[in-house]
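Single chain ahead, written as C-alpha cells, the form predicted alone.
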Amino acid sequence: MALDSETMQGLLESVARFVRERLRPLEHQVAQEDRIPAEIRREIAEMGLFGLSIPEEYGGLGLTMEEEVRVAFELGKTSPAFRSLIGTNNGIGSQGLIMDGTEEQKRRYLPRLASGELISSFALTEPEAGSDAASLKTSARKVEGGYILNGTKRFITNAPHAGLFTVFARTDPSQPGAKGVSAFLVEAGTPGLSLGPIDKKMGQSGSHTSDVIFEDCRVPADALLGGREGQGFRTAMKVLDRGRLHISAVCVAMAERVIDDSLRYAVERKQFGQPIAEFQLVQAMLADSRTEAYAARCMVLETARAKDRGEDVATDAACCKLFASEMVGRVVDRAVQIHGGAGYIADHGIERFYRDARLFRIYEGTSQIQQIVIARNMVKALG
C-alpha cells in the first residue's frame, strides 16, 4: 500500500465528504450549465485528487490500483463529470507517460499533471478506428528534427480543457495493423493542432468531448513517447487494463448511489396505505441490484489486488468492466421505475444518471469488445 492504513481511511473520509457537501448539491447546476464551476476545479487540486495515481516523486500520491478504486469508490457517488475531470489525468491520459515515458519526459509534465495545472487527453478513437484501434490512419512521417502528424481523432475526453495530448499515430506505414503505431506527447497550442466544437451527448454533461484535428503538425523528436517507434499500441492497451478497472469501480459507485436514492425514496413513497418498500415486487428489484453491485464491488477490489501484486489481469479487468458496466445500467433501470413517473422527471436526477450510465457500456472498450478480450484470452491460455 501506498499510504498507511489510517491516512487511507482519512483520504476517503474526506472525499466522502466533499462528495456528499460540495458536489451533489451542485449535480443539477452542472447538468443543466454543461460545466464544472471554476472553484470546484480548484478544490479537486487542492485535495490532490488530481495525482491519485501518479508516483509521489513526481508530485501525485502514488495510490496503489486497490487505493485508487477505494476512492473511485467515494467520488463516483455523485455526476460523473467530477471524476471525469480527473480521470484522464490519473488513467489513460498519465498512465502511458507513467509506464513508458522517458525520465525527462516524466519530470517535465506528470508534477504540473499531479498538480492540475495541465490536463491530459489520450488521443486515440478516429472516426473510422474506434473498438478497432490498430486500424487507426492518423500519420506521423519522420522529418529531419522530428514528425509531421495528420489526421483527426473523435470523441476525445477533456480535449476542449487538455493541455497535453497522449497521441496515437501510424510512423509506419508499411507495418499493418498495430505493429506501425507509435504514441507522441503533443502540447495544446503546437501549431497544426485544433479542436472540433464540443460534442453534444445523450447524457454526462459537464465532461466535455471534441475532435483533435493534426493538419501538418510538427512536433519535436523528443515528443515521441519513450523515444521509441512502433511501441504506441503496446502502450495503449497496457494503459487501458488500469482505465477499465477504474471504470469499472465508478460503475460500482453509481450503482450504490441510486440504490441509496431508491431505497430511500421506497421507504418514503406511499401507495395502497403503505410505503412502497413493502411491496415484494419493488423488494425484488432493490436485492437485485445490492446482489449485483456487491458482486462487481468484490470483482474489482479482487482484481485491483491481483494487479498490485504484479498478476497479469488482462483478462480480469476485461471481466470487471464488462460485468460493472452492464451492472449499472441494470441498476439505473430498476431505479427508474421504482421511482416511477417521478424517475422520468428531469428534475429529480434518476433519470440523469439513467443517461449517464449507458456512456459506460462503450467508452474504454465496448461490452463486445470485452467480450472478444476475454474469450481470445481464454483460448489463447488454453493452448
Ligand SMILES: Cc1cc2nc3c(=O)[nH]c(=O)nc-3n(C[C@H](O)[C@H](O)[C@H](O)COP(=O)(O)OP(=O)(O)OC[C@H]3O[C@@H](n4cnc5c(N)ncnc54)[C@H](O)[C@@H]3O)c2cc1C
Contents of the next structure:
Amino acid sequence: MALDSETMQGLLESVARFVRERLRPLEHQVAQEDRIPAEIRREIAEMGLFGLSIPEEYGGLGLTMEEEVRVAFELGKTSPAFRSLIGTNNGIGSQGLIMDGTEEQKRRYLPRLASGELISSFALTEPEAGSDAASLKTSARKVEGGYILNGTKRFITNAPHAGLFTVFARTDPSQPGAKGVSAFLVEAGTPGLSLGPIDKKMGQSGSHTSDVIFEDCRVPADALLGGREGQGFRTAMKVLDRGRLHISAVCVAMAERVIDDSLRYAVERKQFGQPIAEFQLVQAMLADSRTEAYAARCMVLETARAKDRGEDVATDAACCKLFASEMVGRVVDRAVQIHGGAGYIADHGIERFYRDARLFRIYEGTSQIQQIVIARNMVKALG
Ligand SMILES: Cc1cc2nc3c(=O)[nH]c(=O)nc-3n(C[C@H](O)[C@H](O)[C@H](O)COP(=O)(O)OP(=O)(O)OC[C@H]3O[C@@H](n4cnc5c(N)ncnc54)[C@H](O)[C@@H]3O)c2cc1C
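Complement to the form predicted alone: the form predicted in complex with this ligand:
Next comes the full complex, and the chain you just saw is listed first.
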C-alpha cells in the first residue's frame, strides 16, 4: 500500500464529502453549461486528485491500483464529467510516460500533470482506425533532429484542454501493423497541431472530445516516448489494461449511485396506497441491480489486488471492463424503470446517467473487443 490505512481512510472520506457537498449540487449546472467551473478544477487540484496514480517522486500520490479503484468508487458517484477531468492525467494521458518514458521525459512532465497545471490526452483512435487501432495511419517521418507528424486523431478526451498529447504514429511505413507504431509526447501549441470543433455527444456533458490534427507538425527527437521506435503499440496496450480497471471502478460507482437514488425514490413514491418499494416486482429490480453492482465491485477489487501483486491481469481486467460496463447499462435502465415517467424526463438526473453510462461500453475497447481479448487469452493459455 502507498498510504497507511488511516491516511487512506482520510482520503476516501474527503473525496466522498467533496462529491456529496460540492460536486452533486453542480451536476445539473455542468450538464446545462457543458462546462466544469474553474473553482472546481482548482479544488480538485488542491486535493491532489490529478496525481492519484503518478509516483510520489514526481509529485503525485503514487496510489496502488487497489487504492486508486477505491478512490474511483467514491469519485464515480457523481456525473462522470468530473472524473473525466482527472481521468486522463491519472490514466491514459500519463501512464505511457510513467511506464515507458525516459527519466528526462518524466521529470519534464509528470510534476505538472500531478498538480493539474497540465492536462494530458491520449491520441490513438483515428477516423479509420478504432477497434483496429494497430492499423493507424498517422505518420511520423524521421528528419534531421526530429520527426514530422501527419494525420488525424478522433474523439480525443480532454483534447480541447490538453497541454500534452501522447500521440501514436507510424514511424515505419513498411510495417503495416503494431510493430511500426511509436509514441510521441507532443505539446499543445506545436506548429502544425490543431484541433477540430468540440464533438456534440449523447452524454457526459462537461467532458470534451475533439479531433486532433497534425499537418507537417515537427517534433524534436526527444519527443519520442522512451527514445525507442516501434514500442508505441505495446505501450498503448499496457496503458489500456490499467485504464480498464479504473473505468470498471467508475462503472461500479455510478451503479451504486443510481441504486441509492432508486431505492430512496421507491421508498418515497406511493402507488396503490403504498410505497412502490413494497411491490415485489420493484424489489426484484433493486435486488438484481444490487447483486450485479456487488459482483462487479468484487471483481474490480480482486483484479486490482492481483495487479498490485505483480500478476498479469490482462484477461481479468478485460473481464472487469466487460462485466462492469454492461452491468451499469442494465442498472441505469432499471433505475429509469423504477422512477417511471420521472425517470424519462430530462433534468431529473436519472435519464442523464442513462445517457452518460452508454459510453462505458464503447471507449477504452468496446464490449466486443473485451470479449475478443478474453477469449483469445483463454485459447493462448491452453498452449
Ligand atoms: C466520448 C469518447 C471519448 C473517447 N476518448 C478517446 C481518447 O481519449 N483517446 C482515444 O484514442 N480514443 C478515444 N475514443 C475512441 C474510442 O476508444 C473508440 O470509439 C472505440 O475504441 C471504438 O472504435 P470505433 O468508434 O472506431 O468503432 P469501430 O471499431 O468502428 O466499431 C464499431 C462496432 O464494430 C464492432 N467491432 C469492431 N471490430 C470488431 C471485431 N473484430 N469483432 C466484433 N466486433 C467488432 C465494435 O465492437 C463496435 O460495436 C473515445 C470515444 C468516445 C466516443
